[in-house]
Each structure stands twice: as structure tokens, then as C-alpha cells.
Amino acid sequence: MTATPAWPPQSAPRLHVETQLGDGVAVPVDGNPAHYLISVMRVKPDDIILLFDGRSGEWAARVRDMRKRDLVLECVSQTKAPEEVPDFWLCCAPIKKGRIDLIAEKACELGVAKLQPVLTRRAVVDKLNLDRLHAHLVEAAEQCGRTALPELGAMVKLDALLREWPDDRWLFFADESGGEPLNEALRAHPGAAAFLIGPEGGFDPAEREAIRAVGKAVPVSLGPRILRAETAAIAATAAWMTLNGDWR
């Protein structure tokens, strides 16, 4: 007896698009995404591509009107509903290019709702290529099956972030001078949250004092070892997802 083919095909390429998806919607694709589908993946007319736009879930789309450098994809059925995103922000100081790219990739894979770069006094980098970071978020979402794309905030100075901090969101921060054990702090403070990670040199004393002055700030310890900034960001996010997020 012949087995019923999987639907959608497990080998189908997956692509993020800006067009809002829905039944019968035609999605034009050109530029690098078209090159990837046509020249790298060698798609043919009537092949299935999985699409997501960050708000409409995931859709199976059929290849239509394929030309040398562009093609049109027609949505035929929804394969995943929009995901429920845990209300968690990752706020981190800018670090060297390869490492901040890693933070963006893993933040997306772990399910963060927002990635917020924060400029601190000891940061060795004072500018970020947000287009490149956004591309890393898109690529990670395509590969890990997310249907929502994390929001990427423009870089802000630490004092501006603290001045506008919402009073309904916990602000956990890795405090090298000491804080609550992480698991105890997370269990004691459920709900909407953010984690603030400093640069390689950590926060200076004035910054730590300013952070602690925020009413929703919770200083925490990330253990007895010195962690790189990217390691701290990934570990803290995973810990929050385990205790308060969608890993429970």
C-alpha cells in the first residue's frame, strides 16, 4: 500500500516575506530570496514553499509564474497558526560583530519577543548594523520554525532605557556585585519581563546604581563563573523560558 505523502512536504524550503498571507494570496518574490529558491533550491512550478510573515502563521504556497529572476507564490493552506510569543525582551549591550550576531540568532531560536540593543559606558562597540541583525533574525526564524519574528529595537542609551522603563515589566539584570540566585528570582517574579546584559567589561558602579533604582529592577547572579556577554544572554534567556516562558 502506497504511503500518503507528507503535507506539507518535509523538504519544502521556508521563507519569511513581508506580504500579509492568507488563502489565495499571491506573493511576488524577487532579489536574493528568488535567487535562493530558483538557483540554490532549484524549485519548479507547482513545488511547495512554506511562508510566514510574522503575524499570519505559516502558509504552504505553490510556485506560480516562475521566471529567470523572480517568481510568484500562491498561498494554498495554512500549516501553522500564529505562535503565542512569551512576553520576554532581551536587552543587551553591543559587542563585537560575530558575537552580537550569535545573540540575535539564539534569541530568535529561544523565542524572545524583542531584542533591544542598549549602549553602556564600557561598551567597546557604539554602532550596530541593524539590517544585518534583522537578517540574522529572519534566517534563524526560517530555520527554527518560528511564525513570529522578534521585534528589533533601535539602539538606545542605558539612561534613556531606564527612564522610560514600563512599570508592568520586571527588569532582571546580571549584577557582578551580587544579586539573588537566578532561579529563585525568576520564580519569585513571574510575568512580563526583560533581561539586561552588560558589555564585556560589565556595568560600571554608577550604571548598577541607576539600574537598581528602577522600581521593577531585580539584580541576579549568573553563578560563580565569569561568562562572556553572549553566553550570559543565551543562558539567561533559556533560564527564563524554562521557569516562566513556554518551556514549562
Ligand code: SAH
Second form
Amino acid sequence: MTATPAWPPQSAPRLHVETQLGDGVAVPVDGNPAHYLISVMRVKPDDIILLFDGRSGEWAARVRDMRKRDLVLECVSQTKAPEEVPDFWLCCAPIKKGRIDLIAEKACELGVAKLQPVLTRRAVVDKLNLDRLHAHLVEAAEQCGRTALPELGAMVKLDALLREWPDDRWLFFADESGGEPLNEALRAHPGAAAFLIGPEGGFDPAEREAIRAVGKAVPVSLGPRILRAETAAIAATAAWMTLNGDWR
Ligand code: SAH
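Just the form predicted on its own so far, so send over the form predicted in complex with ligand SAH.
Below, the chain from earlier opens the complete complex, with every other chain and molecule after it.
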């Protein structure tokens, strides 16, 4: 008996595109993604590529017209419905380049709905390259099978974030100076949530007070050791996903 080949082929490259996907839709690809498919993955006409646009699930598409530097793919069937994304935002202060990139990559893999950069007083970095962060989110989503890209917020100042904090979302505040034990705090506050993580230098006392004054704020401890900001962001997200998100 001949084995039925897997559908979609397990080795199919996976790519995020801007074009809205649907049955029979032609998707032109050029620039870096085309280079990746043509020169790195060495795709051939009729090969299958998996595509997602962030809103229409995942589609298998066939390579149609292929030139040196660009190609056209044609959607042939939907391979995944749009994913359900747990209602979790990661709000974190900008930190040094490689470290904030790591947060973006891991946040996407762990399933966050939104990554929100927040400027705090002790941040050592006050500018963020949102295009670069977006590229890290895209790459992680391609790699980990997500069909939805996390939303990437423009950087906001801490006081503005707090002033406009929605009253239907918990704000778990990772306070290195102490808070409720994480496990109990998460179990006691199910539902839509965000985590707020400080920069390398932590929050200053006035910021700490302002955060704690928000009605939905829940100050939490991530244990007796001081974690680096990126570790705190990744660990807190994993803990939320375990107790209140979609790892249950
Ligand atoms: N330099 C600061 C630590 C900053 S750690 C100091 O020495 O106090 C960066 C951020 O990670 C903190 O602002 C906090 O949001 C989070 N964090 C790190 N360790 C933590 C812990 N044990 N409990 C709660 N939050 C923690």
C-alpha cells in the first residue's frame, strides 16, 4: 500500500503576507520573502507554501508564476481556521535591542494578543524601532504556527497608560519590591489581563505608587530572586497562560 502524502506537506515553508487570503486568491510575493522562497527554500512551480495574513487562518498555496526575484502564489485550501487568541497583553518597558527582540519573539510564541511598549522613568532606552519588533513578531509567528500576529502598540508613557487603563482588564504589576504570590493572584483574577514589567532599572517609587492606585492593578511577586526584565516578561506570560490562558 502506498502511503498517502501528508497534506499540507510537512516541509512546506510558512509565510506571513499582507494580502487577504481566500479561495483562489493570487498572492504576489517580492522582496525579502521572495528571496527566502526562491533562493533559500528553492521552491519550484507547483510547490506548496503555507500562508497566513493574521485574520483568515492558514492557507495552502501553490507556486504559480515564478521569476528571478518574485513569484505569485495561489491559495488552494484553508489548512487552519483563525486561532483563538487568549486575551492577554504584555506591557513592558523598552530595554536594550537584543533583549526587547527576545521579548517580542517569545511573547508571540507564547500566544500574547498584544505587545505594548511602555516608557518609564528609569528606562535606558527611550526609542524603539517598531518595524524591527514587528519583523520579530512576524518571524516568530511564521515559525510557531500562529495564524494571528500579536498587535504591536506604539510606545506610550506610563502615566498615559495608567490614566486610560480599561476597567475590564486586570493589570498584573510585576513589582520586584514585593506583591501577592503569583499563583494565588492569578487564580483569584481570571479573565482579560495584562502584565506590566519594568525596565532594567525597575520602577521608581512614585511610579510604583501610581500603578498601585489603578483600580484593576494587582501587584504580584515573581519570587524571591530579581529577574532580568526579559526573563520576568517571558516567565510572567508563561505563568498567566498556564493558569488563566490556553495552556489549561
Ligand atoms: N534593577 C531592579 C530590578 C529590575 S528587574 C532592582 O534591582 O530592583 C526588571 C523588571 O522585572 C522589574 O521592574 C519587574 O517588573 C520585573 N521583576 C524582576 N524580578 C521580579 C520579581 N522577583 N518579582 C516581581 N517582578 C520582578
